[in-house]
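One chain is shown next in structure tokens, namely the form predicted alone.
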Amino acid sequence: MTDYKLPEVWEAPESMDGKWGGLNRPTAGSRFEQTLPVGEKPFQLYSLGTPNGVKVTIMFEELKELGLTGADYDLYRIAIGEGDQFGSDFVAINPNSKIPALLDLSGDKPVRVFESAAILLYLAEKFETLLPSNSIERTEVLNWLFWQTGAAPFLGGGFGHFFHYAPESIEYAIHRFAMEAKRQLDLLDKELATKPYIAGNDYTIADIAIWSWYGQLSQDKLWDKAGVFLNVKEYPHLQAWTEKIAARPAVKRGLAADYQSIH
């Protein structure tokens, strides 16, 4: 139990504990002037190897694996633990100050794309791959792409935060979000019992998006011993799908992507 009492109107504390506490503020916008590097390749990706970040490096490597021209990218490291995401140049690409953020320099005018699902969709449409053209099949892919967008905050910001990052263990919060994480894992396992990929017979951007979170969790590679805590081995269909995607050469390269420093 906690002795915290809700005030009538919330005010930000002077400081917060925990790994990310010092970065949190109740306001948006840039905090310092910044000049991000810009390379010579068609796409400039500013990111980090988080689950949301690897979605995009995996996507680019899948495009390259397919031999598609024009899918080259420069990759720059945004050290979110040090606050790089609050620099002026990064905020100009993503005003929400979250990785990944992408600049498409292949056309007449630069195009900014932010939010990992939006980047996957943008690239799939631009290169006409990993997203069905058939309306019904495309809708099913988008169902699952946006399922991941809505579900993962409960996994990362909910379960992951209170299991791994919070400065103290709060029983109610851990039970609340572990329950939801298990429900999501069970949902995926039941769906994958009837089909090879999450949206049907073909590998798509929905698999990339979901695997980056739930596949890595199923391998116990997100937070130390979280997979053990959630007993991920009890989901055989999810495990099989996880290993099938993990074996893809482009996925291996996407996970091992070499970031250039922005400093």
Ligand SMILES: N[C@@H](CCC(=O)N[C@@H](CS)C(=O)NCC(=O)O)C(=O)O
Contents of the next structure:
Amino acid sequence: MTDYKLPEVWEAPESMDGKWGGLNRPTAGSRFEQTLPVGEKPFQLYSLGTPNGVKVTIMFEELKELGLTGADYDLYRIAIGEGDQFGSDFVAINPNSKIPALLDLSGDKPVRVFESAAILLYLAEKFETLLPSNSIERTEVLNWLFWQTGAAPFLGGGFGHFFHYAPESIEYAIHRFAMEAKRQLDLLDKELATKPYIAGNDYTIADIAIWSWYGQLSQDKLWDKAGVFLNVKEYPHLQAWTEKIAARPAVKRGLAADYQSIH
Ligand SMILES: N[C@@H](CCC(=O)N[C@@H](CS)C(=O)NCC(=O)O)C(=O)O
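Given the form predicted alone above, what does the protein look like in the form predicted together with this ligand?
What follows is the entire complex, opening with the chain shown before.
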């Protein structure tokens, strides 16, 4: 129990502890001028190898695996721990200051795309793959893609934050978010007991989005010993799906992608 008393109106503290505390501010927008490099390839991806970041490198590698040569990309590291996401050029691509952010330079005008699920959808539509054209099947893929977008903040911002990053272990917060993380894992396990991929018979952008968080958690590769803590081994169908996707050459390449410096 802390002795914190709620004031009537919240005010930002002078400083916050924890790995991310120093970066947070209650305001949006760019904090400094920074020109980003722009390469020759049709797509410019400004990102990092986090769960949201690897969704997009995996997607590009899947497109390349299919022989879609137009899916070539330059990949740049945005060091979020050092605040690169608040530079002016990055904020012009993603005003929300989060990786991943994509520029499509293949058309007459540059197109900016932010939010990892929006990027997956944009690329799937552009290259007409990993998303069924049949309306009913497409809806099921979008159900799971939007599920991931809504669910992962409970896992990452909630459970992962209080389990791994918070400066102290707060029992209430850990129970609150471990409960939800376990419920989400159980949901995926029950769904995957009935079909090979999360939206049906085929591998889609929904699998890419969900695997990047829940697959990596099932391999205990997200936060040190979080998989043990959440006993991920008790979900056999989720484990089998995780391993099947991890074995894909494009997934291996997407995880090992080489980021160029922006400085
Ligand atoms: N809903 C967003 C979330 C993106 C996100 O939270 N990115 C994190 C890294 S995984 C980030 O850039 N954090 C930096 C910050 O919060 O300042 C998406 O799916 O793209």
